[in-house]
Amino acid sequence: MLPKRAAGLWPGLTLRIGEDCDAMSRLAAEQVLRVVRARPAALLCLATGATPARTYERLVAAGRRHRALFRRVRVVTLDEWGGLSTRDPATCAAYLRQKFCGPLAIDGDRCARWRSRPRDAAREVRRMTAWLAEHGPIDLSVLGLGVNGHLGFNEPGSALHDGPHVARLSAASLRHAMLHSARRPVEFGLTLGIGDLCRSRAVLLLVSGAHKAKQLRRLLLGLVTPRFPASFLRLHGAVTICCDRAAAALLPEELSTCR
């Protein structure tokens, strides 16, 4: 079923909406599996966490289908855990190694992982800046919603970040889920900035369950501010939401039926 565009809101939008996380993820790998047909060698910004997970499963399997499918695409880390070992299971890169970069043996100078414990953030940030630099734009960054409304770790403020930078963190990021199995606190985030992502060619935001229900309203009907960075993706003129039926349940009618 093609994707249905939301009537009433900003240009560029797409909202689908699954009944389910399952079929939220099967709307979100078909549209990952566009952008890759149309770009073999296309850089994916990705996300981690529980929402993108079932996604990526999909992904792998369509690519163990299909061989020639991720043999050139690219893969940067959205953020990562400030702090933690590199060889902490907490990590964002051991996410993506363990659920999409390892089975789809995406490695090399084809992933581009934030260094969780650096000696310097500040040049790791500015090493992950070249790396845009020479290596964007990016084609599709796959992205969560938070539950505070941030972006990777583009946190709520009276201001954000263009480029990637070091991220104090805020008290809904340090309770996530991920860092129930770190061997040791957080220090810091290490995230891409909003203008990054806002440059990517195309946006793929899952959001997923009741929880995220008031998320997704003020995201789509809301104003635009700092103050929830996830609204900054109205400036972008291609943008398509996937969500679940519990994600969408505070949104008006004539969007509910979106598919």
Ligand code: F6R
Given for the second form:
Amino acid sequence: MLPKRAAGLWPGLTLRIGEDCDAMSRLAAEQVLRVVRARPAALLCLATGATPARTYERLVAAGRRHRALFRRVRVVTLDEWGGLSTRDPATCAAYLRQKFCGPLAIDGDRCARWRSRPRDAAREVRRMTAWLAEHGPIDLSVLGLGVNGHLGFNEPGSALHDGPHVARLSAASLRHAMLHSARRPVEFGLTLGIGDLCRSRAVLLLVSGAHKAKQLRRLLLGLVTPRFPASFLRLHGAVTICCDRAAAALLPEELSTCR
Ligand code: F6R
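Next up, the form predicted together with the ligand in place of the form predicted on its own?
Entire complex below, previous chain first.
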């Protein structure tokens, strides 16, 4: 069935709902594959965390079946836990190396990662800003929704940053499950900015689980405000949200029938 447009919400939005996390991940992987088939050297900006893990598994399986698919694809890591050693398995770089870039052999200058423990964080931000200026724009940003509405480490506040920056992490981010295995405390976040995400040619936001239902409802029905950074996606003209039934539980009936 064709994806149904969520009429009357915002013009650039396609909402797709899978029965469970696996079905959501299938829809999300299809979307990524559409992009890389159309643009073999696509630049993907990738989030880490629990939500996209199954999507990455599916993409790796597709890449193993069709070796040419990811041969030219480029990746930029959305964010990083600042202060962790580069050898710490809890880093976003380690996650993506293990779940995506490693199995698909995306490396060298096809893969831009934050250094988790830079000597000079401001310089690291300048490095990533320059990398994006040279290699961007991002073709597809694959994002997860924070329990506090953050995207990457664009945390709720009175204003948001446009470009790559050092973030003061919220208490909610510091409780993120990825950090349970961290070998030392995280000191700050390193992240692309909300402007970088809004300048992506397309955005794919994944939302899974009942604990994200309130946030998804707020994103779809609430106001655009830096207090809820994901709301800035409402200003983007090409956003696909793939969610599962549990995350869609609080949506109005007319939206919860989207497939
Ligand atoms: C991680 C990131 C974060 C997560 C968000 C949701 O790279 O960018 O913004 O996407 O915190 O995390 P999960 O998917 O673990 O619920």
